[in-house]
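One chain comes next, on its own, written as structure tokens: the form predicted on its own.
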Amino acid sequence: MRLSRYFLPVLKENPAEAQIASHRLMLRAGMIKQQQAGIYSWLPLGFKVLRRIEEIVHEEQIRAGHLPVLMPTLQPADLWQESGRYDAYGPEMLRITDRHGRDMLYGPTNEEMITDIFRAHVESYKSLPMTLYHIQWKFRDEVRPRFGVMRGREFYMKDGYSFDLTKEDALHAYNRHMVAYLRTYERMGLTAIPMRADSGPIGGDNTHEFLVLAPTGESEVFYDAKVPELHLGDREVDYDDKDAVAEICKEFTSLYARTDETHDEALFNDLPEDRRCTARGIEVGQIFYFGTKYSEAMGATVNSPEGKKVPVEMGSHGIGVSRLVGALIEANHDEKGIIWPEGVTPFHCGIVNLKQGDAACDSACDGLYAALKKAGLDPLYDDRSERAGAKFATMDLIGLPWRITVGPRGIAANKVELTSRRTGESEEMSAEVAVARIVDIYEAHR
């Protein structure tokens, strides 16, 4: 993309309403525009990041054997009345009446609707196990929406629902989601710690939240200092191998890590003092096992091997896709702007032309742009007639991991400058070597 043809409404000043770094930088970098408190339009740069995150989530869900669907944002109230949650959910639910007087709601989650879909089409245990998921907009009417996309009223979420015949199978689905989530976050360059948590209005006895450590996190968390050192890495996972999946979950949950709702001071104090850590965390996902809570209430049964009708064992598993954009920025920024990890960057590389209109510089930049595109990458070429300082400031603000700078002096020596946004280190090399270096970097992240 050529920046002269792109819509990137960057702001020079910090918006007064933005209280935390991610909100401030998303507004300044032209990623979002507030339409109302807690409701945002996603502009081209922000939308690209949202889509990058969504792609990773889809890929890892499909890798784990889960099936994508798409459910509507509006739901009939009678499904929620059937489960008993319609009145219990509270004022956060946006309730609507259509022209025929039917009660509707803007879905904050989809346990009832997915249970209705399941009971209408699945009759035999032979169809199990099954996990259906979608990525869709949700709405919760927060009393105090704040912190930009971190606590908005409308948000984009992946929510998945597992259906199994037995509790043992359902707990394997729970473990399978935990491992898939660990891989998802690592691909984004995040350390998201699974912590024993409270189930809230979803219900159930087994639940873990995934939290990214950040000073602006809303949750107080307590954890063993060794927990952030755990990484799934590039190990191969057979999601059908119950023992192997359970072993990974044991590895990531055996050390102490809890939110303030489930914190146990006695257990925490059993840790060596130098390993007791207290911090703030941003929730970016949660998994639940809740058994037959919804299937019994709504009649979602299957024929068992013994020929009896039995309620299916269920779980619910969510990732905050739009919230992750804010969490990534909270974990990756400096005084100049955003620093995107390679896995989620909106553009793989920025190209800065220091002398737009100079034939040699223009030709070199066009060549770099074409070579990166041919390699399957998505560069952003700043071809505007702006001073160099303004171009560098824009690139630093929007946070592309790598920048190639082209100027008359370097071109005369057959050199361009490759700069890392994270470290600030620069190196001169030929244009061909710079392209090869960028290609190698992203090959390692695929």
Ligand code: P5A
Contents of the next structure:
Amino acid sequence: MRLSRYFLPVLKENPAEAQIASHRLMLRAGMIKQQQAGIYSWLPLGFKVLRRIEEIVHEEQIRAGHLPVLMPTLQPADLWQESGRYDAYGPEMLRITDRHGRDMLYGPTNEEMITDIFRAHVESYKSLPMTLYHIQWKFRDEVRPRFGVMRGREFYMKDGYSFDLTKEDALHAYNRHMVAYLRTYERMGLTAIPMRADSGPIGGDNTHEFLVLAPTGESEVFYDAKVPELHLGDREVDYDDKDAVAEICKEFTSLYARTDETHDEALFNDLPEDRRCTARGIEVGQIFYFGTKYSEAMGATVNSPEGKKVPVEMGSHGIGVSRLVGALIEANHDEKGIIWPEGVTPFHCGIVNLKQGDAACDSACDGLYAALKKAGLDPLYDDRSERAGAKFATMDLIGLPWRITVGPRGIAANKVELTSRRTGESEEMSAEVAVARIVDIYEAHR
Ligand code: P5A
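Given the form predicted on its own above, what does the protein look like in the form predicted in complex with the ligand?
Whole complex next, starting from this chain.
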């Protein structure tokens, strides 16, 4: 993409309404525009990151054997009356009436609708295990929408629903989600810690939240200092192997890690003092096992091997896809702007032409741009006739991890400059070597 043809409405001033870095930087970098409290349009740069996160979530769900579907945002009230949640959900639910006077709602979550799909089509235990998921907009009329996309009213969520014959199988689905989530967050360059939590309006008594540590997080968390050191890395996972998957979950959940809702002071104090950590965290996902809560209420049964009709065992599993954009920025920024991890960056590399209109510089930049595109990468070329300082400031603000700078002096010596946004370190090299380096870097992130 050439910046002269892009829509990147960056703001020079800090927007007064933004209290935290991610909100401020998303507005300043022209990623989003607020349309109403807690409701945002996603502009090209923001939308690219949202799509990238969505892509990683899809890939890891499919790797775990889960099936993508798409359910509507609007739901009929009667399904929620069947489960008993229509009244229980309270003022957070946006209720709508259509022209025929039928009660509808903008879905805050989809347990009822997926149970309805299941009961319409699945009869036998032989169809199990099955996990259906989608990535779809949700609406929760939060009392205090704040911090931009972190606590929105309309927000983008991945929500998956597992169906199993037995509790044991349902717990395997829970574990499978935990491992798939760990991998998903790691691919984005995030450490998200599973913590024992409270189930709230979704229900059930087995639930973990995934928290990214950040001073601006809304939750207070307590954990063993050894927990953030755990990493899944690139180990092979066979998602059908119950014991292997359970073993990984044990590794990640045996050490103390809880949110304030389930915090147990006595247990925490059993830890050596220098390992007792208290911090704040951003909840970027939550998994639930709730057994037959919805299947019993809504008549979702399967024929068991013994020929009996039994309510199906269920769980639901969510990732805050739009919230992750904010969480990623909270975890990756400095005073100049965003620093995207390679896994989610909107463009792989920036190209800055220090002397637009100079034949040698223009031709070197065009060559770099073409070579990066040819290698399957997506560069952003700042081809505007701006001062060098303004170009650098824009690149630093939007946070592409790598920048190639092309200037007349360098080009005369067949050199360009490759700069890391994270470390600020620059190195001179030929254009060919710079392209090869960028290609290698992203090869490692495929
Ligand atoms: C699990 C999937 C559920 O709704 N039902 C379907 C279950 N869980 S949850 O924890 O309530 O939400 C899942 C994730 O969505 C994000 N989230 C939000 N993001 C932005 N703004 C909000 N107002 C908001 N509310 C929830 C969180 O990341 C949460 O973990």
